[in-house]
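A single chain, nothing else alongside it, follows as structure tokens in the form predicted on its own.
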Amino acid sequence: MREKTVYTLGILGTILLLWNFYRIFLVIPIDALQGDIFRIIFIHVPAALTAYTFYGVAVFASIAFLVKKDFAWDSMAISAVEVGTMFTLVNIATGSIWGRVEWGIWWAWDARMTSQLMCFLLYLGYLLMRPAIAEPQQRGVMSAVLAIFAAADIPIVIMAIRLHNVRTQHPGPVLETGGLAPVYWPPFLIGILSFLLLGSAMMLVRLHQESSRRELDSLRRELHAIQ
């Protein structure tokens, strides 16, 4: 059942993504001010929103682990963080490409870019910390605390371009101000949906891998105790 779900999500997400890429790069009109580089917004912003969605799942799973001490929640948290961190990297990379064209530099250290980089590094630290802690319970607790702490940076990223007297080169909040033309909304929303479907498929795969690893670790500890 899980395997069918993974294949269904993965295939549907891939079809939507490829169809959306066709629409983005060959069908929709270019932006009058930014030209062709504007098309990257349909990857850049959906990648960020998808990352935050999976980070939210990780926070929920981390809180559940701290309350119930069930390692299934720990597996869900690590799986969600891995997917979210991958999409954060996509967001940073596409933003850097956009900045190179629009600003003439790859990186500007403005408020949003810096806070987003901090978010990426915090969750990267989460992923690097886990293998360094051998004891499962301690690893789960420390990982859960870090996942919850790192999520506090997400509101800072979102508000970075809305705060007064804060240095930023980013455009204003286009989505809320009606700056996105109606013709651009379908590929934008389909981009989010396709990323969520693909991310969910990858998360289910990682959940299965984590469950198998946990079972193997348990058997290894039992054999070690017998010897």
Second form
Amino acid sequence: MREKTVYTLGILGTILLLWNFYRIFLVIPIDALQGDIFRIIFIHVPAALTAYTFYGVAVFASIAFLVKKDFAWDSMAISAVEVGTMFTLVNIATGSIWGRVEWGIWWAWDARMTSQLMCFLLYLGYLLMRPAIAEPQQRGVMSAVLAIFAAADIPIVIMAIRLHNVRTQHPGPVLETGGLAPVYWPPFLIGILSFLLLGSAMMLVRLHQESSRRELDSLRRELHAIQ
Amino acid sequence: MSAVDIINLHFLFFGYSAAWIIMIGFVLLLVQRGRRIDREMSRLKSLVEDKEKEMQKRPAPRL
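Same protein, different state: after the form predicted on its own, show the form predicted in complex with the partner chain.
Now the full complex is given, and it begins with the chain already shown.
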């Protein structure tokens, strides 16, 4: 059942992504000002929104773990954070490449980019911290607290281009202000959907690995007790 | 097609390639980790079974 779900989500996500690429490269018109590099938005923004969705799942699972002390929630949190961090890296890499063409530099230390980099580093810290704590209960609690704490950066990333007193080089918000032409909406939304489907498949695989890892720990304890 | 358009296309290619490389790299990492866990699982299971068989073969202590 689990394998079927993973394959279904993965195949559906890949088909949607490939169909979307066909539309992005061969159907939709190029942007008059930016030219072809504009097409990077259909991977750059969906990657960020998908990452935030998975970070949201991680926060929910972390709170549930702190309340119920059930390790299934801890597994869900680590799985979601790992997938979210991967999509954040996609977002940062594609944004940097877009910036090289539009601004002539790979990186600008403006509010949006710096806060997004901080978000990536905080969750990378979460992933690096976990193996360093041997005691499972302590590891779960520390990880949950860090996952919730790191999520506080996400509103800062979102608000970085909306606040008037913050200097930023990043383009202003176009989604909710009607700045995106109607012809660009379908590939944009399909991009988000395909990333969400692929991310969910990856998260399910990771979730299974975490439960196997817990089983490994109990086998090790059993072996130790026999000896 | 102008030189600027060609540069644009090159960087667009780099952008999409980077995204694919990161995603495929992550999937490969998951596959590798899964295999390592499966190997360790079967090794530990056979070790536990061996130890249990060994325990059963041992004579019961005399009272």
